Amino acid sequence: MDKEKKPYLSAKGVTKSFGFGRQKTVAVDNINLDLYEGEVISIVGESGSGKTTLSKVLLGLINQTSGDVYFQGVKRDISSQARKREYWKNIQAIFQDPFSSYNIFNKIDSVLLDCINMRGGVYFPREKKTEMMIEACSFVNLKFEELTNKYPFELSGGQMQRLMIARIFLLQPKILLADEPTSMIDACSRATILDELMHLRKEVGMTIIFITHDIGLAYYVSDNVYIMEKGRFVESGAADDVILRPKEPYTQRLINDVPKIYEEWDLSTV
């Protein structure tokens, strides 16, 4: 990554608590990150590391207690609804768990027509919306005919997680904060939909952001890896020296708890 660019997005010195006096958490503890156009990263940890609060943080679901958050070399300003908007047009994202992200009472056209009109589509003609929405179903292997007129809930989890991917498809924003994206995909279309998604940052240069406990995927998709405890970041660099060189004690025993079929399970540590 070429570092005389500069970041797209920043974090600097994030901080994010919860609660009062001794019932006070740090959820997320004095974070510094920079990230650049067309990076892929990973922010990998245990549950309860802080690292969907960061999420929800860069994503401006919740405010930071302290520190700041710049997107293109500015400093964000999420204060209205309307300057919301504007940002989120720039960055979003896919949720672990797909049953909260859909309002159960908009049909699948819906959900997928808002993105065209939020990318300037709102005058194209029907038929050009349908087809653009045929194209991004495609894009994660459903069929809009099959999907048309239907409700959110009427689709299985697979099904709705791959629909998430579809809308990016759709808006292509220039960052992509993927939290689990593949969690209810079954095994051989992980893959698939994780090729196209680096398809897609080729193609228009999406930055993205990766929030997960899966150790192989952060290898695999990666440029660089950050490794998130107790609301910090105890490691972080490439991928490559991260994973194969790593040098925290948590750090390592994060690969080493990855079942590995050639082996005894240990499951002394669970």
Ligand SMILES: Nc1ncnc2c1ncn2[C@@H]1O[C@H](COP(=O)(O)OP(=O)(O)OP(=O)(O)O)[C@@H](O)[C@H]1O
Contents of the next structure:
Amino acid sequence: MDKEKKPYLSAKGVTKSFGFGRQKTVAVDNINLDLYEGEVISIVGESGSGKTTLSKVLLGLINQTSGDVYFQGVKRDISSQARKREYWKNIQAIFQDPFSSYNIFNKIDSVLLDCINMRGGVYFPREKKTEMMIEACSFVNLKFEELTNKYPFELSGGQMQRLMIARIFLLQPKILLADEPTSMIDACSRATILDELMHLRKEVGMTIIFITHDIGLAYYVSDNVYIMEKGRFVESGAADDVILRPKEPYTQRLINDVPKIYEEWDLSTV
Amino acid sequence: MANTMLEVKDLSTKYVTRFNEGVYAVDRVSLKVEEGKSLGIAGESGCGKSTLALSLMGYYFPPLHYMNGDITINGNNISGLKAEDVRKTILGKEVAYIPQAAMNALNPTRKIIHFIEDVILEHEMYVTKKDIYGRAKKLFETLGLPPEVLQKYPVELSGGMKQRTVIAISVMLLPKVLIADEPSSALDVTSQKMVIKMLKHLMEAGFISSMIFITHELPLLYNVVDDIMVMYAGQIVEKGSSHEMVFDPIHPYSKGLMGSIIVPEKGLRDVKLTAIPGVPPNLKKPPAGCRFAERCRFVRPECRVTDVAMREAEHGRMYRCIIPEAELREAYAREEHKNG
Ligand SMILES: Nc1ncnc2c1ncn2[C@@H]1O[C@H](COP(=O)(O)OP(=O)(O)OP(=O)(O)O)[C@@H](O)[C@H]1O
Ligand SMILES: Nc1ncnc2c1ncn2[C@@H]1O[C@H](COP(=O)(O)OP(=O)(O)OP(=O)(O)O)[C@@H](O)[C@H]1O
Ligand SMILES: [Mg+2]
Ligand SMILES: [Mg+2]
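Coords for the form predicted together with the ligand, given the form predicted on its own:
Below is the entire complex, every chain and molecule, led by the chain shown above.
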């Protein structure tokens, strides 16, 4: 990455805690992060390490307890609904729980149509809109004809995750924040989807944050990897360094515990 | 010759939907699991893995219906049995089944020991609660689980502990065959590893004789089972030893599946993953010929016309394709050469 450039999105000393007194949980603890335009990073950590909380702060869905988020070099201001909407034009998310992400009263066609409209396609002819939706679905191995006239709750978990990702192909946001985007998708479809996503990234210069405990995925897609433990980054750097030559015992353990194919998977460590 | 614990011949089953349409989720499946062996079932989401698991226990209740085929468990043909009889005489004792997401389906208002009482009382009439507790405690200790867990409620346990508890409960009656459906997919890597270690221990220590392990995570299967069977759209498309299936797949679909594995090991970032464009056929109206034809890069006109049968390859492996093994291998070698 060209370090001369200004970071596109930064977190400076971001902390988020829940509850008070003895009930207090510091979910995100003094996190610093610089993300450059076009960069792909992954945030990896075990269950409960604070990944989703950090992503919600970056998205502006919840307020940090302390610290600041900078967007394009300026302190992010999301104090009003209008400002938030302005910010969200640049950053879009795929959420961990796809079931909670849809309005259950909206048919699937309208979920995708909304994306086209948001990107200024309101006056496109109908055929063009349909064509765009068919294409977006094909990137994620979904058949558009099988989705029309259905409600989101009529889909399986994996199908919903794919639909979330199809939206990204229509929205083409500047920054994509993807929280466990393929957890319910089988390996084969996952390969197709990741390849298409990386293709889109090149084409439109998208910056991507993957949040995952799938270390193989993190290694495959990212330039830089951040390892999160109990709200903090304990190790970060180029994917090859962090994943192939981890320094911290925590990182070493995470990587050791992933089932291997070319190397011995040692069961005696648990 | 080892004993055959479970054998299924030409089994077909279907769901009948609200609109009275058939969903043909298991189509003429044959398989065999021998004593001391484990079999893995892999395949894309929706291809029928969970349905096959239910079907091969002979446990049918609407909307799932038996169509035809033979099921033999530990020497007894159970094909004609009523669901009620299967539940009483087969489930838990001959075959134990851990459904997908079982750990999240535990009734939150009951303690773990109560689930164990249910399991035992279903099959044994004259047994005291004290006896049950003693047996449960002993089993938990042998399996490395703290016996205090018995007095806890499901919500008090972490995901990994809950899943291991579910497995322990399911082997309480020492079944011959254990069927585990995605037992670790919802867990983080460390908890997943503990679950796998426990399953392997159950086999090695003789708690169970055979195991069927279902998951779409191939690296996991590779590390757990002896043989792997790949399913596509309700049918088996290939079976072989797990090493052969991962390093030398024959069927174009298995080849694609194995080519999409991502493991955090050196060299991964330089490989081009094989993605298979397209979607599987609708199981309400499966196509006439090969079910994979629409997505296959080697498709020929005859693939779409006639039904394709399983055929034998080297080392007693089986695959479902009209193209001879040697030709497929040549094509793969050419592709590899082209990709450098
Ligand atoms: N709304 C909330 N109120 C109280 N505590 C919370 C809240 N959201 C998260 N936490 C706590 O913050 C910590 C971090 O949770 P978070 O969901 O960010 O973890 P994660 O890394 O995304 O885990 P997973 O891999 O399971 O998704 C956990 O201890 C969690 O219980
Ligand atoms: N109750 C049902 N009624 C009708 N169709 C069903 C029913 N349950 C499952 N199906 C269909 O049967 C097919 C096989 O489903 P099954 O759950 O066996 O797949 P699977 O391979 O286990 O998938 P996954 O990896 O997502 O668990 C799917 O196409 C599914 O939509
Ligand atoms: Mg999370
Ligand atoms: Mg299933």
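Under this definition, the rigid core comprises the largest set of C-alpha atoms superposing within 1.5 Å between the forms. Residue numbers count along the first chain shown, from 1. What you see is a predicted model, and the numbers here were worked out from it, not measured in a lab.
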property: Rigid-core frame, C-alpha of Lys128, shift of 2 angstroms or more between these two forms; result: yes
